[in-house]
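What follows is a single chain, given as structure tokens, in the form predicted alone.
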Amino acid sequence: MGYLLKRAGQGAIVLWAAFTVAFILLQALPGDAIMNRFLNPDLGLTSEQISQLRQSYGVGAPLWQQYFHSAWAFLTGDLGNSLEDGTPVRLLIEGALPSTAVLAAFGLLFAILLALAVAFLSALAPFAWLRNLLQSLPSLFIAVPVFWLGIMLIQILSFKLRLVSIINPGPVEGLVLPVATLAIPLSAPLAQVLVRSIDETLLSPFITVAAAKGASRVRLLVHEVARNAVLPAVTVAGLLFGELIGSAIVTETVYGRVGLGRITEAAVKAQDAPVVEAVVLISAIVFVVVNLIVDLLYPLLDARLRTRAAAI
């Protein structure tokens, strides 16, 4: 309990921070951002009106007001309204949020199946140079912009191959290729530390001694590698997740879906602060609670780590 307690009061300083910046990046900068909404003669609003719009959202209090204010708003789920059209931000961000959230798993296990596959093959492999061109993988991989990977596969898989329909497709054929597009680079980083982790355990003592038993290189991959070398794997995975809006932004444009990556885009070029702060304060609570999650999950996959988690 006291560890799960330590790792919940790290996160509660995390979200503190993440909305902080936020803030200050967004309403304590120089400008205003109902003035640049608004102050367009062509919206045809009066002075008086433009005021009280300020009121409304509360831009004209002191900055430390807004900041109290802001921050008891998000903790009452109050995410305020919208300054491009004022729907309630909180009905764009359940509206976006699914979309963006089926995205994000399949994308991050697509990813994660991705690593494996290249890094067991990798330690597998009979071949010096097929070992090398498997590990060369993953630095191809995070090359690669994450738009041009799309456009190409669109090209390729829709438009050359007709294998995936990219006009009105099926919620599930809909999924494959932006799923693709954002597992792709997002498996580079976690192949990289799964086969430097499978190197070192291959190294180690214990799987000498199992080897000179009689256990095949399968068996030594499957039943004593494969839970030591994935515990460094499995914090990278957690901290992937910080990148999965920014790379949601690209993916979601790419393919013309609608979710938190969309009306990101949408509110950066409106100029919409209300939208952009939630969204960011979203990012940061997801981010969070994935990485708390793996925090929690090392116990269980580490001996170890469940004696010394109890000694806190």
Given for the second form:
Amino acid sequence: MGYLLKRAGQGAIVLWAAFTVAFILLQALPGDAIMNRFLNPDLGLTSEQISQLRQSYGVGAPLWQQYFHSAWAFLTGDLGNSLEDGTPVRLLIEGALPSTAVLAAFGLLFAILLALAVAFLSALAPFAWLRNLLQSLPSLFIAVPVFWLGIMLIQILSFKLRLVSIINPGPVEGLVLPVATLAIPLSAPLAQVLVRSIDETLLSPFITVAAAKGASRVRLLVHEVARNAVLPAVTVAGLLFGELIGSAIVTETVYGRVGLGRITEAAVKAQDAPVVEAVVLISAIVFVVVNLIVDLLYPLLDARLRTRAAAI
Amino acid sequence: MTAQAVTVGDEIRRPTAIVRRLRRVSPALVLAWLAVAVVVAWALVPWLFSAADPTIGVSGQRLQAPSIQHLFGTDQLGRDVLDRVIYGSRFSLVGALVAVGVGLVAGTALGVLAGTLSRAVDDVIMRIVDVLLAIPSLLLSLSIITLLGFGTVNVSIAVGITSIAMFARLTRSQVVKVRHTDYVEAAVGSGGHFLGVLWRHVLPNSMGPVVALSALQFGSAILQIATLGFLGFGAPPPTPEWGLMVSEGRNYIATSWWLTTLPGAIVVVVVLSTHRVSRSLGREKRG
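Form predicted alone already given; the form predicted together with its partner chain follows:
Every component of the complex follows; first up is the chain already shown.
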């Protein structure tokens, strides 16, 4: 319990710091973002109107007031307004989040499946060359730019082989290529960790005992190795969450999908800092929460850690 | 008993030494070094490899498929894609150098401070590092670009900032390890000045893994810079930047596969090679 509180406290501190950094950066960008937008003589605003506008964006108040004001607003779910057209950022994000969440969830799922397949098949591979081939896949996957992979998949699977349509696809068909684009590079670090921990586990004495008792290689892998080898992979999966969100953003731009990615891209193009910062903060929250969950899952997955966690 | 243990140890050590020597001349590593050398040469003296100006096209030669004349084909303005890739290598390599430089200098400085100064400083710095690690690197670089504006240099700085946290963590752990070794304690004990000891003993002995990480980050930086270029935040259009080339080629994806495929394939080859080289560097450092 104390362990849980400690981890949650650390997470909260990180989030508070992230919020503060985002706030400072927004200040650095200045009220001049507003000035830039409205000082344009074409708009024909008087200086009085501009100072009113600045007031409505809360630029005039002292810094500490603004800080607490926006911290409170953030906690209550008010993420500010887009500089571009004044839409509440919250509405923008609420509209885009579900589609990105679906893409990211399936991407992670298939990345895990792919990594498991590569790692276990390479452990079972009867020939050295096949084993080497499978084990070199992750280093190839990791070097492939997500945007390029997406385009290659479109080119080969959609244009050449006509297996998947990307023009007006159904909801499931439309997910196939983006999920593959997301899953392939993401599977690489997972597979590398799995391969390494399977190798290490195979060297442990209890595996030798099980093998001596006559267990087949498949049985060994499934019954003895899997449980132990999966543990480090869970940690890596948690750490990969940031990567997942980043890749999802790129994938969405490649496939022209609605989602956080498109919002972020447009916001960066328009230098719309409140939107960018909100997306950044939300992904930081997701990252911290996911890794907190991973930490809490650990004792559940590994009996050896239960007493230690309780002791802390 | 002990004699036996020694022979067993030797038996294990001998083959690995041979394997290590073999690995050093493995064909994959040679190819990787070759690829890196070629791209560095492209970046240094692009005019030796291509005669044409990469920003001016020949109007009669639009969208030609790869041939002997144009190995990588030509684009919608009749520009030779290979020429553009060659001239583009400079943007990627210089950008990656700047990025690694930013991450290395700032990260090492933070790591050394955290590892040597008081507990409070350590805590503050490491929490900042935690924050940097909690933000997806693409989003972090995007928010920095929002603040700094677009352009090759800003993109490189943004990519560099995303790697500060990793450098800081690694340096700190190394410094903490080295700081409590006997020779450092001896240097301090014999009256060495704090900064002097830091500079002469702690830093040189903690930098091995940091150098390996720099090499690894170089490849990742090329990847990230290409991604940001693809999203359109790097250099503006006539620039032959690799990511931007893929992005521009997207409009001709149905008819001219080479516009997107080949520049991207070069990115894959370069990143793969730098990763391979950095892994061999890391192994030698450790070995």
